[in-house]
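Below sits a lone chain in structure tokens, taken as the form predicted alone.
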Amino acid sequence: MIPDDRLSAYIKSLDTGNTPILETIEKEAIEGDVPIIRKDMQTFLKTFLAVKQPKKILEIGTAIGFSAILMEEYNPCECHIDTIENYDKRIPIAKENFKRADKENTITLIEGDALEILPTLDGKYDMIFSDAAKGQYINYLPDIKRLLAQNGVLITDNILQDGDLLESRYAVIRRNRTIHKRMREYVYALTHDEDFRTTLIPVGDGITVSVLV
């Protein structure tokens, strides 16, 4: 078996990059050390947009807005995108971007706790992504199931947790434990609820792709 660094080299290798703006906010975010989608994740995401092609994405966990950039970058047909940030520090940061993009037509930033404002959502959304407080997909669940089309889709990114999933919660740091167990839970609850179609891609650092059917 191909180990799993000289493969995600590889598939890194192969990137051809990003449109302008993409790359200035990425490498910015990288100078700051500031999480952004992982390349791996960002291709993922183009070749999933240019086949799902939807037209209203809802993202939970803006952080500076280069994950919304790139999804309407990248999506083939207009769409429109509502994004939920709660972290105050990175709103300014994410408006600034969203206008240096040209996108605040295209992309609305709703500040907030996203426990909070999810329930005042309506409408139809046929894809959401969500990045954001990992402790509580769990509990985002139930919003997110009330608000995806028919055959929508809901992308979650980071599932793997650099590898704590796969652990006992023994093994797992103790301040860990908490994110480890919902996690699980969270896997479990979407692999196992029969209005849904997971599957687990190792991309990144673990993605969930659940269509609702």
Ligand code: SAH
Second form
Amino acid sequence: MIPDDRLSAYIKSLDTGNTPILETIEKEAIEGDVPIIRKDMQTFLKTFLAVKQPKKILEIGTAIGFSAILMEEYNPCECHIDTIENYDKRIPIAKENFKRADKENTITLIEGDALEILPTLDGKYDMIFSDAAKGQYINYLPDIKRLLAQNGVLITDNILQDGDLLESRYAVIRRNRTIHKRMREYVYALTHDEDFRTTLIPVGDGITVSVLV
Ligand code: SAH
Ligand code: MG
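Please move on to the form predicted together with ligand SAH, as the form predicted alone is already shown.
Below is the entire complex, every chain and molecule, led by the chain shown above.
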């Protein structure tokens, strides 16, 4: 159970849609069982982008490019997005989608495991969207901190794990316990790190928003 799925449904009912290419890719993602950001998270990101107007964005977890294209389309300022994906079945689809959306010059797909790619990156990002291997989030943190600009924002997706995060370890089925433990450690690390100001927001499957202060 997502704690507030009635809220999600209500937000979804108010949705006015995205640009045609995003509507098409979203439909294809749903048909192909590709996990992409949900409607309420889409509206959150679009609003957030209008506030922050990040010029350089890093995404961890491209899938087939839906959220990267959405961020590019709805960022009021010109920006560049680097996005990391390691699943070889999804990489060619993402590339094709960037072409279809006419984003080849503004979105760069970096192929490989985020844990290996992140240390090779440099430069400062105004925004990092972390949406890949949930159990690895905590291992990305040192590089994420190094890569974020002052006042840069880290948004992490799928924090609540369909509500599991709120349950005690013993109420969570055995096979989900490792991820439960890791996600709790991650949220604790973010909220207790003095370099970050972090809030947890129950949008989509739960996100954290952390500003490097
Ligand atoms: N942000 C996308 C959805 C990403 S789904 C959207 O909303 O449109 C998460 C993606 O992260 C999956 O495609 C998965 O293959 C990728 N992923 C998982 N672990 C990864 C890793 N270690 N390195 C790079 N990508 C990874
Ligand atoms: Mg996600």
